[in-house]
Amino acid sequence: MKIGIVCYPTFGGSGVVATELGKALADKGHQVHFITYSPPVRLDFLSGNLFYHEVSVSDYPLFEYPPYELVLSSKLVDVVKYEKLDLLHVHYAIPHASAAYMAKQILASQGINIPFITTLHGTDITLVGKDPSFEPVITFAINQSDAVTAVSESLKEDTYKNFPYVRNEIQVIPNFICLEDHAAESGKCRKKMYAPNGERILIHVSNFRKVKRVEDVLHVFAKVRQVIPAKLILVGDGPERGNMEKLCRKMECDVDVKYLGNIVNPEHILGISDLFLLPSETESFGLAALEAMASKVPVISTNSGGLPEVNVNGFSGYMSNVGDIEDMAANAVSILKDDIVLNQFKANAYQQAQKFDIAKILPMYEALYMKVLGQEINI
């Protein structure tokens, strides 16, 4: 198949999943074309089956905001026609699904039929999508999609709840990880760079938005640090990072906190970590938690959104109510204080991650593609 993938090329979960999906499809022999405004951060190479098409947005004085959706639609028309694509797979509803619909209509007027699949990832439904000004467009684009997927049962339910006029059937295809990329690393020498005296390493990875409740990460760490020698590694960047740094200095624990910024391959640092903290207000799935578990790192998380579908309470880690810092810290200490307990949770976390290996998820997408194209499934 020749597949066009539209995504945001950033460090966010939707872009990561879209890119890894495309790379896996290319490995299976499909021809994959990424169509976006810059190369996806995880697209670290281009092979014979991987292609990138830049959506170039000109800055005209007439427009206060560049019309990205229109330019994207035009680019989709161009790529579909000249690369002879079989289908489009757009990740994130805004504005990719509506742009795909517009491109489909333009191509139909030229006698070309191009189906498109929309994958919903989270904030396009649970945050941005709640803005009433977007509701009619999102509903229409979802209903006009040839197929719709969501990354969790929780997100599927939220979509029907927040968009009561959605009539299209939503299929749940969970996020995934490439277990080979998360192979356990001994990393003893590198671990000593962050924990020179054998301290436990706690880690948090996110885009540092308010919904991630990053200050809770620091409060939980401070309580753990009172009981167990520990270090905290923060990966990512975003609007709350400045507040985090100020709070860290105020709490006088900055000597034990390391900021690494955005990292293309977080599995390198996850491999030396002991515990992952994810106290988010909500998560549509929790890809960061899954990536941690794939690196044999147990997870302390909240129980909101799709997290219960990923993190098994008492097995791969623990879950607490949003904002319950005391419970999160107590759970963290119960895992970290004993090597035998910690090693068991590490093994359990990896066992849970195996359920989401791309080898199990990829056939679900391939089957959906074949169904949309009206072809027999032979994968």
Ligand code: GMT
Contents of the next structure:
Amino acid sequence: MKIGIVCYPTFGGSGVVATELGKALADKGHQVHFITYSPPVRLDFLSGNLFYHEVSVSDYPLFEYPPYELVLSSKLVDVVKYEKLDLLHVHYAIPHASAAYMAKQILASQGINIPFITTLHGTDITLVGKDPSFEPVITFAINQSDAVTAVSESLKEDTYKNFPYVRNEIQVIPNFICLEDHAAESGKCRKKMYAPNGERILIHVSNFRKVKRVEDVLHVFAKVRQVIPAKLILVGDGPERGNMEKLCRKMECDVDVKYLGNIVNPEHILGISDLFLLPSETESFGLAALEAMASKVPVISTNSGGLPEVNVNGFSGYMSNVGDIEDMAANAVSILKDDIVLNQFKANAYQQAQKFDIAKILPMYEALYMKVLGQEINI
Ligand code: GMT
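Alternate state requested, the form predicted in complex with this ligand (shown: the form predicted on its own):
So here's everything in the complex, that chain up top.
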């Protein structure tokens, strides 16, 4: 198949999922074309059947808000026509689904039929998408999609709840991890560099937005550190990082906290970590938690959104109510205080991650592609 993938090329989970999906499809012999405004960060190579098409928006002075969506639609028309694509798969509804719809209509007027699949990732539905100014366009674009997927049951429910006029059927295809690649990449960092005296290493990876409640990470860490010698590693960057740094100094734990910024391959640092903290207000899925579990790192998370579909309470880690720092810290200590307990949780985390191995999830996308092309296959 010749597949066009539209996504945000940044460090966000939706872009990571879209890129890893494209790479895996290309490995299986499909031709994959990424169409976005810069090369996706996880697209570390271009092979014979992986292509990148840049959407470049003019900065004409009249435009206070450059019309990215229109340029994207035009680019989609061009790539579909000249690369003879079979279908488009757009990740994150805003504005990718409506841009795909526009491209589909333009192509239809030229006698070309191009189906498009929309994958909903989370904040496009639960945060940004909830803004009433987006509602009619998102509802319309979802209803016009040839197929719609959501990354968790929770996100599917949220979509029907937040967008009451959505009529299209939503299929849940969970996020995935390539365990083989993950294992090959881990083991490149040395634990001694970060924990010279054998301290436990706690880690958080995110885009440091309000929804991640990064201050809770620090509060939990401070409580754990009172009981167990520990270090905290923070990976990623975003609007809350400055506040986090200030709080860290105020709480006098900055000597034990390291900020690493954005990292393309987090599995290197996850490979030396003991516990992952994800105290988010909500997560449609929590890809970062799955990446941690694939590196044998148990997860302390909240129980909101799709997290209970990923983290199993008392097995791969623990879940607490949003903001319940005491509970998260107590759970963290119960895992970290004993090597035997910690090793059991590490093994369990890995076992849980295996449920989301790409080998199980990729065929679900391929079957959906065949279905929208009118060629049913059994998986
Ligand atoms: O987490 C973010 O804010 C980024 C966002 C994105 O779209 O890039 O992540 C969402 O999609 C990920 C991939 O499907 C999910 O794993 C995240 O849970 C989801 N984030 C939220 O729901 C807050």
